[in-house]
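Next up is one chain by itself, shown in structure tokens, the form predicted on its own.
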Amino acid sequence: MSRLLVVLCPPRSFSSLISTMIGQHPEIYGFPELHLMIRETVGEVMAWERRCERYTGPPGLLRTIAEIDHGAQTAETVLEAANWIEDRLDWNSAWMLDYCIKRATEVSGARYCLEKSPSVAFLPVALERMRQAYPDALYIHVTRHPLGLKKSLEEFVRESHRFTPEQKQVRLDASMGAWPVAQRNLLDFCASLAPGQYIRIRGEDVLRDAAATLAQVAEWLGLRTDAAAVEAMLRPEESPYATLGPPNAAFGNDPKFIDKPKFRPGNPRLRSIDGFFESAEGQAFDAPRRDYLAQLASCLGYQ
């Protein structure tokens, strides 16, 4: 059975793009967001999803089961997947992930199965659950500049139809706080892993030089780094989970990525953190918070 490979990052960190690109390596099977390890059992995962108004379950998990068990993602196969999952609410979440890995290995022959569910960055208990269930898993910690993440998160909140104006304002006011919380959790988790069990890459470096950065990841995994393997990773739109799914499981990845899944190289501007603290918004942070955020950003390669 394939080995588990996990992309660790908070939301709005290029995670759908980068995980899909890595998952297109010929020796990797890339899942969408399964949301499995956020809770102990499948029943608890389903209850959490329903509170988020995803009543049939995690779209990424539904699409995965439809794809690996039925060979296609249609409204009918997604419904089959939903009924199949409903019969296994008493399963441990890791058993369900084991099933996905086993079936994906059988249909693809991949050496690794890749999963990313950004919400675990805020849940140390979920990170620990994953480590206990998969002691030999490998991890890719993907970072993004705190001001880039802040801007992306604010755009997401403003465009969302899920929140009331009051709820939007609460999230906008807290937008700078998400980055240090998630990154501190991930740094602590990675520090507890065995040597060589994780690699850290900057999302901005993928956008600037994807071929070199992703070849480095493949080399670290002991996989092919030839031109054909690297070129495959530059075509994320070819993933079966890169486009819109059927109406009863449409997403499983970021909607903006699904809308335009092709890789578009860029050169993201890395804004000055000191400059942010000189702004009216930044001056609302007290000195200890400014120092902490600046030190954390420097630790991750953002000056």
Second form
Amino acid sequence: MSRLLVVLCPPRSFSSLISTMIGQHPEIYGFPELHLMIRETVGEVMAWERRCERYTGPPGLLRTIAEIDHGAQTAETVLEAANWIEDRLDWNSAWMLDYCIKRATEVSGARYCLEKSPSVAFLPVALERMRQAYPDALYIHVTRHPLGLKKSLEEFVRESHRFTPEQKQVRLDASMGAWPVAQRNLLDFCASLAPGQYIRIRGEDVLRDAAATLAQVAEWLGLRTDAAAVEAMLRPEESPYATLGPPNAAFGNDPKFIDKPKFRPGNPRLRSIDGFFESAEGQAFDAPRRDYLAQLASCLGYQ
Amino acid sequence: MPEAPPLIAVRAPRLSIEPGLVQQRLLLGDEPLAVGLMKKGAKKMALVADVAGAPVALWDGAAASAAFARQEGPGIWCAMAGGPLLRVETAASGGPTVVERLATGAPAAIGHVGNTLWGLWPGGPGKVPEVAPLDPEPGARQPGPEPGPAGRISALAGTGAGALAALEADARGGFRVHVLEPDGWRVMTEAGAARYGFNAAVVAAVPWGAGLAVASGMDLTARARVPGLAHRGEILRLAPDGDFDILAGELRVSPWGLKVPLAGARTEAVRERGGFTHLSAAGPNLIAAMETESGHALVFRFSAEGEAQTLGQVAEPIEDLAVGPDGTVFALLGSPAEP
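Could I see the form predicted together with its partner chain next, after the form predicted on its own?
Whole complex next, starting from this chain.
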């Protein structure tokens, strides 16, 4: 069975793009967001998703079961997948992930299966659950500049139809709060791993020089680094999960990524955090919070 | 790797000097060790010529920091921030003697490159720092490296290739190394020091091999800002062309390809959590001290190939690290708390 490879990052951190790119390596099977490890059992995972009142389960999980068990993602195969999962609500979440890994390995022959579920960045208990279930998993910690994440989060909230205006305002007011919470969780988690069990990459570096950065990730994993393997990672749009899924499991990755899944190189400007603190919005941060955020950012290579 | 040299922990009172904070250490000619000591409270500087020697007070005066640099032969330069620049000879009978006192104002940093001592004077706001050779006669000052908007030049060091290097650090993180070349200063680490780990500040740097060995990590101020954040310090070997190796630390991607800690993931130097605090070059080897999370110190030796060997453990943090002429490694312990 393939080894589990996990991309760790908060939402709005290029996670769909980068994890799909890495998942396109010929020796990796890239899942969409399975959201399995956020709860102990499959039943709890499904209940959590249903509280969002949208799908019968995590769309990434439904699409994955449809794809690996039925060879296609259609409304019918997704329904089949949902029914199959319904019969296994008492399963431990890790058993379900094991099943996905086993089937993906059989289908693709991959040496690694890649999972990313950004919500675990806010759930230390989920990170610990993953570590207990997969002690030999490898982790890629993807970071993004706090101001880049803030901007992206605000755009997402403004464009979302899921929130009321009041809910939007609450999220906009707290948009700078997500980054330090998630990154601290991930830093603490990575510090508890064995040296060499994780690698940290800046999302901006992937945008700037994807071939060189991802080739080094492949090298770390002991995978092929030839031109064909690297070029495959530059075509995320070829992933079966990069496009809109059937109506009963449409997403499973970031909607913006699904809208435009092609990799577009860029050179994102890294704004000054001190500059933010000089702005009217930044002045609302007291000195300890400023120092905390800026120091944490510095630890991740952002100034 | 050859047999490990002995590690000797030395507490300041054994040196017959008053309790205080060890600021600098040097090898002095045939003497095994010299220790500069800043007395707490009284703000006095003392110099001890050897492990068994008696203290020699060089001067009194308010000072916050000091720097030493060794000269060929028996002399050493001593400087205090805001104080005079002194040249001291240790060969005189009765202990070290001040043989020269320059009124030029002490440099903020002194670096030893080959047989030349260099001093650096800070430029002040909006002004480029200045550097000048100190040996044998103070030379005309010339422009130093220009730090970035948030940076300041904090130290000088010679590279193993014989070039003068200046370390730039900013208040919260990141560092750059500037190297003096015939046509001016060049940033050696513009991309090489780009990092995604915890090398937020340079805590020690020494010439080693053809380049510099740099210990980087979080200082006390940085740690206080993010309480409880676990971290592993790292040691980089910076090559003159900007490439680098990681001796101990986190693996990472880089413009030069994947960098994997040369010491190996299973070694104590990589596995132990804490921060490297002191470096000392000993011929082809590098000696490094780490303060662990549990509060004790580990001392390692790295070979030129990066192989790591644990020399020993000291039950408390150390104040400084020195290597004697016979290879003996001295870990200098802090003084007991004053009553």
